[in-house]
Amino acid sequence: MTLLNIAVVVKLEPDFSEGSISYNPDGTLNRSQTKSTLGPHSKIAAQAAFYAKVKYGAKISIGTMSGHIANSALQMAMETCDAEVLHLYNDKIFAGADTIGTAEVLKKGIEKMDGKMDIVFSGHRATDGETGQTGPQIAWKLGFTFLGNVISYDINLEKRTVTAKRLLSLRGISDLIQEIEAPLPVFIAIDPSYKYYFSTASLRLTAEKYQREAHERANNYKDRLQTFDSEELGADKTLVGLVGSPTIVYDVQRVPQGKVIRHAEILDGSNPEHIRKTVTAMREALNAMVIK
């Protein structure tokens, strides 16, 4: 029996590092024309999911909202956490949801995964949205607790409970942690600085033969996909989508593609040559150093 039942939400973004962002005539994100990955916020989440896993044999299933070509998310979700189902929300009415409208999609999709979720994880934002709301949002639609910015959490099986560090602001001073404690269920929205690790060896050994299996399981991830459409999740037509977006957009303008200052080279450090020129750039590099 499971002890405890985990949903991730996750995002597939514009790959930025790419430096070819593509552009419908009316200023928007052209996403079939733009190379996209798993957001870097939702892979993090995807990583305190695993966490749960190693440590408390949790059952991970994970959700997206977009088009078929979210695929390759659930996919890079289902590596980094081992998650044991994939639910795909794909349905043309959907298009042009702001936060509130992605969040109804998400939230009844969350309920359409096998058994009541004690935790959902989410990304701290998207990095092509960057409003953070979209998780606080979801776990006011299900009635959880939302705990944000959570740098580290456990959990007790027997009280039925989580334990979280925070991050907080406080009156002009930041970087604050709050321990808070609040009974299950919960939606955790996981800080960037978020990082897991495992303390003892029973639990690394558990980790890596995860980590195996997660390899796998990805190799065959559509075997595990499930997709929903609107009618399939039961979502209401006037909550989603454009309609169900109250968000206008008065104007989308085009950020600049960045200059490239530094450059890369690689060395390879069993080349006497590579080593005596390393050697060289680092004396330089003293040498030119004023010291106060």
The other form holds:
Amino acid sequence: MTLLNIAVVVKLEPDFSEGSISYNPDGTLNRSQTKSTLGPHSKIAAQAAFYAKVKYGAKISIGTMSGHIANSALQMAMETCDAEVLHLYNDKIFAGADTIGTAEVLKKGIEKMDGKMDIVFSGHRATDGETGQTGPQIAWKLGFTFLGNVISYDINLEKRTVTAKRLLSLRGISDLIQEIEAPLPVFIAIDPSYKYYFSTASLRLTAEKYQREAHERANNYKDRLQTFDSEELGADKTLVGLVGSPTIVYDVQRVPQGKVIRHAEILDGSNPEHIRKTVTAMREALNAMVIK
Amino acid sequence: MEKYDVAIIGGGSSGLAALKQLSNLGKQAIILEAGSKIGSKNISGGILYSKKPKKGKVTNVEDLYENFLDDSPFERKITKYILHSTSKDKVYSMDLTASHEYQSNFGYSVLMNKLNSWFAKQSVDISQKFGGGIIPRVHVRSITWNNEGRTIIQTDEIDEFEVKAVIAADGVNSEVAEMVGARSKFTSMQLYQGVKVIVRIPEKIINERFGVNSDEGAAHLFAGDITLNHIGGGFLYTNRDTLSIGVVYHFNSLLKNPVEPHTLIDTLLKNSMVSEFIKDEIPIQKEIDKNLPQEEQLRIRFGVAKLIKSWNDTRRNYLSSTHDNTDELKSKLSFIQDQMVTKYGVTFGTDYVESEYSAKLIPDGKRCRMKKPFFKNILFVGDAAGRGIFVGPRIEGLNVGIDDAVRAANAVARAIDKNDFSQRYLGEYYSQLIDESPYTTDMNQIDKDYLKIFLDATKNVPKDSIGKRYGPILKLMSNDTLRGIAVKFVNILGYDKIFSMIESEDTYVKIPIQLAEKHGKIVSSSYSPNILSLAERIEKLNYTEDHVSHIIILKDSEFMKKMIVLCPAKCFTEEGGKTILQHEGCLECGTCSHETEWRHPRGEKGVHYQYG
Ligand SMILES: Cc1cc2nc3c(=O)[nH]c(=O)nc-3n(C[C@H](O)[C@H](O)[C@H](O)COP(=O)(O)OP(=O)(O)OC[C@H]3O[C@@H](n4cnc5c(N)ncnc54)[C@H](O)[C@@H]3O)c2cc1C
Ligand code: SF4
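Compare with the form predicted on its own: the form predicted in complex with its partner chain:
What follows is the whole complex; the chain from before opens it.
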């Protein structure tokens, strides 16, 4: 059986949970003072990759663009999905990159990974000032089909296709689930609500086995860590870092307090007309929920 | 449908032993364990014994796990075993080390979370080789036999699968026994309720206080007024840098005279001797000035918390036997201490530090062991089979469960070889192996040599305190020949005929109180511990809540009313004359199980013990 070849791109993020965030006087994040961790969305991406490894058998490689302190994040990612290979893309000239500059580096990195990828996973988006564009941009650069907001997926190894459920939020309607099928290779940006589930004893045993292996590997993650600078990646200097980033940041604001906006209509439970209205609305909503 | 040779239900010390032995024999077996990870649901006292019986053979922990002595995370080898009779601040102590050492290679204090994870680790590679292993987070819901007689296991979490044989190692509150109708629920007569707390104390302070070195430990047992008139008593075992302190009372005596379990344990902790055993130096924070700006108050709160944490860690490290640099740690400690005092006005005082509260029922094997511990192709082992030994203050469940499990594994392996899983070939054979177990003998009859050790220990006990009823008996029993005859007589008559005499309030309450009052030494305590409230204890525990309750009240009986007092987590209350259950906070002890529909929580749900 040929194994699936899987890449996960992950991101080191400030650890908001610790309450240990630190800001510069100008209001931007002071990265050197803020504790870092594997971004929660990156962790979910790694979990999604682990699912494929347990269910179908896969070789997983992890890549990230970051300074050296990313090591701990790579270790965590390795422990989450039992990856075999860790890539760290690290170069001074990568600094100041926006999403497109980042995407270029990650694309180059993925191309450096052993073999051709079947699936690339990324998190939904980072929690620290990213707009969810990196994923689609990497997919575009790689020429892979992009599947965003994926809440579950399965693979047909014979047909070499993936079927995925996507969570769509459209204005005015509560969440929709769309089921799609796409040929490999694909780029999957995983939804934060993704949770894997192993439904048989044998899958659970396999998962336990790989989790133990992952734990061992993570303890010695340095054995599997490869670092690349821009030269080693063969990156075009005009496409990466600040130079390769067309975004202009014209203002930085502190995270605003969210305002709750809700439109409520008060209905009277003893009024049959109101009840009828409610039932109709609920029925419409239900009908709209699943689109195949 | 997937197929496996053997399913072991429950990954406590018994189930893990079954997996190890089956794997050693080259057989495929899987453990299904409801807990989030192995060890998270298991609690014990606990002293794990290795035994050398006069007659017959048992498989000890170090026989099954060859590297147990070199590598396992046991706590301390218990070298002192002392029974204290208490009455207020008076204590009369008797050294029972000889009884502890009787027919034993060793007795180690252990914490089940750590120990069971270690046991599990010893089996993973070898069980995997034969297609087996351990599956945590799965709760077995039913075992049925289909039309072709195949055994089907259903769980709350994964697809059903087929097995050839089952080993039920699901503990004292065995659902397997109930779901297949192998035995009725244990009664209050057959059970004890155990409640335990873990107290943290640095290693070197334990060594000094208990007069032991780092590899040795002490066990202290308590009877008398600390029982609040119940049959049973208290225990304190030294671990490496914690103490296991608990009370174990006959369920029947609790029903007769219901007292809240946490009150019973508090009474033990407040005993002046125990208070002195558990005390430690603790930092006391200065109240934060409420007039300070909010941000400043927060800054102080975090600052103090961080310093106290690092003070605790450093001190623990400094006072342990495993660090390399004493001087460096010492200066680090005094630096932190200095900062705490000067920056935040922290002072230091005496109190105790409690880390975990837990509870579980314990089966009394002489009253409830299954005479035929099997049903169809299911073999029951350890607590699930009601096999625990209570002799004097000693409880043996861990070693019994391990030995049972090896016997069960041997019987199953033999059945696999012959592909015969009939009751006759598998169950009856296992039952025979269990009958041959020296532990079964211990549950069946009094051992006159063991009795002698007790009598020897009580030789110096002034007979005037022993009372009219026991004085003459003790005198008689001190004579070797007469004792021999008496014990024989009792064993012919039936051991069970004399339980009520041995296990009486006289033994556990009255005589100890008299002894302490008349002959005890006064032990005074230099402080009074600020004992955690039940709410604080529950708050310290880790839970994964399940919105579905695993317990359903069947009827509003007298028994259920008593649960309002006897549930160690206070899950029952009365509302409008009805008993109401709130399952959140449940410790899964089983105390209420007799008159409820009682299940363990679904996989991964419920309480997760850190120590056990
Ligand atoms: C306070 C106290 C003090 C004690 N002191 C001592 C002592 O000093 N020495 C000694 O030897 N013994 C002592 N014992 C007894 C000893 O702890 C027990 O005999 C022993 O832990 C029993 O082990 P076991 O594996 O049979 O059961 P358990 O440890 O109870 O294991 C049963 C396992 O089965 C799992 N399970 C149950 N139902 C299901 C299901 N349906 N599906 C999946 N999993 C399930 C549970 O989660 C649990 O992990 C003491 C007990 C207590 C409570
Ligand atoms: S609800 Fe029942 S099982 Fe849970 S802690 Fe209370 S008595 Fe024990």
